[in-house]
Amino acid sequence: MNENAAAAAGPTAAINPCGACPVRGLAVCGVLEPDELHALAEIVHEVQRVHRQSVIVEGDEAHNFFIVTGGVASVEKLLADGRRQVVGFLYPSDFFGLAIDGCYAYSVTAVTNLSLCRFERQRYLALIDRFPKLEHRLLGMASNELAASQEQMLVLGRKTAREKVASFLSMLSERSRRLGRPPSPVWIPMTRGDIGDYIGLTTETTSRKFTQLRKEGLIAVLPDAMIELLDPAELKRIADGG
């Protein structure tokens, strides 16, 4: 939260910006009580990234954890032949920065202008020791990420192009519902190329399938990169190969 927003929210928020964070209830820090948030506020740094700017790079030393507070980012792996594989998208409240052998396991790039809370790794781990419920929340989020990765492997496997796009829309809708938000419309600010790199299709094929679903009356394209799911049940049926 920026200084102007903190001032508008009142003196308590200015002293403890975490208390007025719009995504706190959904983020990993949502398990902390109001009087415990001061410890979190002491180690947080608010950072911004612009469209297509790198946040972390696969293989770099992992010094920080992050929480998305505004915007969308893509999670990417670089394949041996130099191609990019998008393995996920990060929305507000998502936590990232996990490491393998002390290095980031993936790259993260801003899809839109991005607002983040950044935590120095060692200080955050010390906070977990102090508040073990943070670790429990992280484990729960990691389980959700594993389930999403398994779903993506299924999408990249035997599904047709139409089934892949329907699966992508259904996954975003289900994610929104799981976080207590309306399942439709869903915010999709990423390009068709980004989506194609995630579900294993070319940009042209991805665009054609979105157009096809729109012409069939299954989705509607709204302003501000919103897509309304007009027939979620039918999209789920298509996604399941029906």
Given for the second form:
Number of protein chains: 2
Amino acid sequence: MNENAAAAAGPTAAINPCGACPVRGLAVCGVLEPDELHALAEIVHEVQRVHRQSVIVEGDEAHNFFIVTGGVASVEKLLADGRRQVVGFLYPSDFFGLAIDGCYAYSVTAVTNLSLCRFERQRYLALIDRFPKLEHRLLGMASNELAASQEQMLVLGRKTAREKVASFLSMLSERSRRLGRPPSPVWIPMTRGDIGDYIGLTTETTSRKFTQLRKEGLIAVLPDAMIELLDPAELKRIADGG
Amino acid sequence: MNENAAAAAGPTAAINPCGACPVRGLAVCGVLEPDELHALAEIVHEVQRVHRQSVIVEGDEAHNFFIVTGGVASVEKLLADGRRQVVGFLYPSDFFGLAIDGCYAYSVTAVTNLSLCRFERQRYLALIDRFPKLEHRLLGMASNELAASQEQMLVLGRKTAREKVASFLSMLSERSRRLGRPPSPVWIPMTRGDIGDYIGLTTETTSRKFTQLRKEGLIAVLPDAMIELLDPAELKRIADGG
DNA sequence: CGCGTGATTGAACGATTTCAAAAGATGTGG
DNA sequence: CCACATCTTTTGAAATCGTTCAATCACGCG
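Output block for the form predicted in complex with the DNA, input the form predicted on its own:
Time for the whole complex; same chain goes first.
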């Protein structure tokens, strides 16, 4: 496995240092000056996962902290009978692995092939002590996530199936824009099932609503899992219950 | 209004300093040593609200940061047509008012008579600079909130009405225990409508499920909005989909 | 006592789910 | 490059859980 090979050779950052990282600036690391980066590079390991592989499992001891550098992952919680709630999708520059009581409260699974930076908890905490601005940035990003979670509660609790799908598409488009990419088309590599488990619908209903929006000329499905928003304003209007 | 009277007279902490605060230790303030508390006491204002009064409004500029010291408040988001999602209930020691882009992303309304500590944003940020452990504590509490939000997404997206109500009761009982109070009976001063807007049900369905649990002997409704959990383990089992 | 608010209960309805099947996409090995 | 196996999406029809609409009940308060 790539991870083990990298670990055996020591931190891979020595070979491909953070200086060349495509998501630096957007991620937590963005607050560090170039001359401070080496402290981070010293403790980072690069990790790969393929489609459907697990990264962390709900309930496991939280030994690591991760930043996504490439690909998409899902954050999910399970009920005993197999019902699943996806609580978020992670794109490059997103982080995960903060744990309160020492155990992860969710699982993370690769939706596509996935590249990650992994930091050991102890060494990462030491770094936070050394650079308080890292903690400041972390609080900022956690606040953002909290706001996104609350928005998603509104989607889950009070929106119709049609509004849910429109919200999902608008949210991804907006996120794409925030990350410096075009707001359309958006890359949606997750299955209808993954999406349904995110917005609280079944695979079938999710598919039906996508089809409906497509027939209405609001979206177009392109090759390579790209979806084009043909009328972003109208989609946003639908998403907002209008 | 109490708030204005207090403001005119200067920080009320001079009269009733943080040293006597019932929720210190549980709240953010808990990390400060007694001799550091006066720095906090200097910038705090005590604020009161009555039943149904608004504390902050979604979209307003975020000038303040609050800690609940007494009573219960609801955190909510609205859709244009009036649909409401309650994203959380605030009990003593909870905080709110962190804002990312300078505006509140939710409204906060008093469910009961409510007592709050209010901090002006600027002065609070200055204090964080001075005491980094405040920020550390804030990150810890934000992480907790984030985990609670994700748990609530599971409730909203994937649980049945019966499981939702059982989850709500179990959650409040657990929270009561964490705050050093008995896990039963729990104080539930919010209406069936408030609860329904929190767990994604109508008033009627919420009421029906409460009645059902009562008839099954799992809960008892006591005077003064207290609800007793007669079989916490079974309620938890129901909540977990079991 | 009468009013207003919130809780409860009943009955009909409907949006989404469930069950079932077929069509389309993707990847593998020969 | 094809044929097969697997996974995903789509579509249809029936069933269901929660909603909606409406009426009644219960409690606190002026």
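Since this is a predicted model, take the numbers as computed values, not measurements. Only the largest set of C-alpha atoms that superpose within 1.5 Å between the two forms is called the rigid core. Positions refer to the first chain, counted from 1.
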property	result
Value in Å for the CA shift of residue 80 between these two forms, taken after the core is superposed	4.3
